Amino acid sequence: MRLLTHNMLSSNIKGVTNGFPLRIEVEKVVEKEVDLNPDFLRSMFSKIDWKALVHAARSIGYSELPDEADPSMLDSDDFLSRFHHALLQLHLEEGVLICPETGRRFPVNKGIPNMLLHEDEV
């Protein structure tokens, strides 16, 4: 599972009103070549929650991303080539995402997430 993709999953028990941003719990992280793509991160950069990438990033190892960012940066090839190593080649092959309300655990096998819901959940 990308960072991408966990910048966008948040818990959606029932009831739960802070769902987001999921915690990562790693057990096996995995680097994925993917080519760097300038126009397609400047295009996600207002999409995507900074400081929950940049703790999410930092929970599997990768403290490269600065705390703070701004629109500014994204003319940086040093920052978009961080940003992309962030974003699209880390990847959470095996490990858990937790809900920071409820705690209730999600796990990822094979980088898929399972964000199925127990029926008393809904």
Contents of the next structure:
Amino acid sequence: MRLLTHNMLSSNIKGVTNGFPLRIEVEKVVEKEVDLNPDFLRSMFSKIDWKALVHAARSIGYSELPDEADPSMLDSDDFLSRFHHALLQLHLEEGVLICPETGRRFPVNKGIPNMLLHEDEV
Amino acid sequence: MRFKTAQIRLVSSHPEVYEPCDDSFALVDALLADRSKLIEHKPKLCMEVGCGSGYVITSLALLLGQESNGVQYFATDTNPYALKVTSETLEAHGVHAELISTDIASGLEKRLAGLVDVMVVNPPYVPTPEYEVGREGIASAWAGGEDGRSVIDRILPIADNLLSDKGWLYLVTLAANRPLQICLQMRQKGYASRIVLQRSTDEESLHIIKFWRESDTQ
Ligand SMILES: C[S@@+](CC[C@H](N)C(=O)[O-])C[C@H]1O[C@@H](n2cnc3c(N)ncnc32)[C@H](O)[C@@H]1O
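Please show me the structure of the same protein in the form predicted in complex with its partner chain, now that we have looked at it in the form predicted on its own.
Full complex below, order starting with the chain above.
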């Protein structure tokens, strides 16, 4: 699971109002190199919750993202390559996503988060 | 000229996972028929609901390219074996999609709203008794409840929420699902539609319908 996906996932339990971002408990992270596409990063930037990305990256051991970011930084190759690395190259392979409101744990196995709910949570 | 889609011999399998069938092939053929439009469309985020073996999402990824083209893929299924098989199928073809074990798009609906440029769905569409819908195991791959519409009718409003302004939805339906009525229902939400491909087999008559927002001229 890439941090792009983490940035798009919220706790889906019935009644939860503040289900984003999910906290991350790490067992295993892998890095996989992929091509950098500046246009993709520039257009995704406004869709990404930056704070959640910074925290998520930090919690899986990558602290090279600036705390604050604004669109003017998208002109910098250095910034783009850090953003790219955090968003697309780091994968949470094994671990747990935790609902910030209820503490419900969603396991991630082989890179696949399990967001399936029990009947009483829907 | 033949274009690259997923190769059957590289598609992984599991006894509990739906194998690529006439409906899967019809959906991929519809995507191939729309190939140049899809490329021009320049989607950034693509998604499949109910990926099964991964045959369709892998084909889409081969059609549109990966990171260097600036495209990302998400795929969901309620069957955990399906996601395992999909990840093997993707890997065998050297492509990647983000996989999420979830009901339709549960967990993604808030943050992914309005961001999906292409959505493909081959839903469980076979008319069955309602109690067969969504049970564990392979039956949930086809069991569609009354008129085969139970899951389809839950997917449509979610698709409406997830699709971007220029978003396209490709949906597999059966004649028994009353596709025209689906189109009318989507029309009320502001969608135009077109049957991209129609195919009758011995057992079923399949329609692959494409939906897009009327405000977006194609
Ligand atoms: C007809 S099969 C299609 C599989 C594959 N996309 C293909 O075309 O070969 C339908 C798939 O949808 C999945 N499914 C059924 N209900 C679902 C739901 N509520 N949310 C997500 N996936 C679902 C099934 O597990 C199955 O893999």
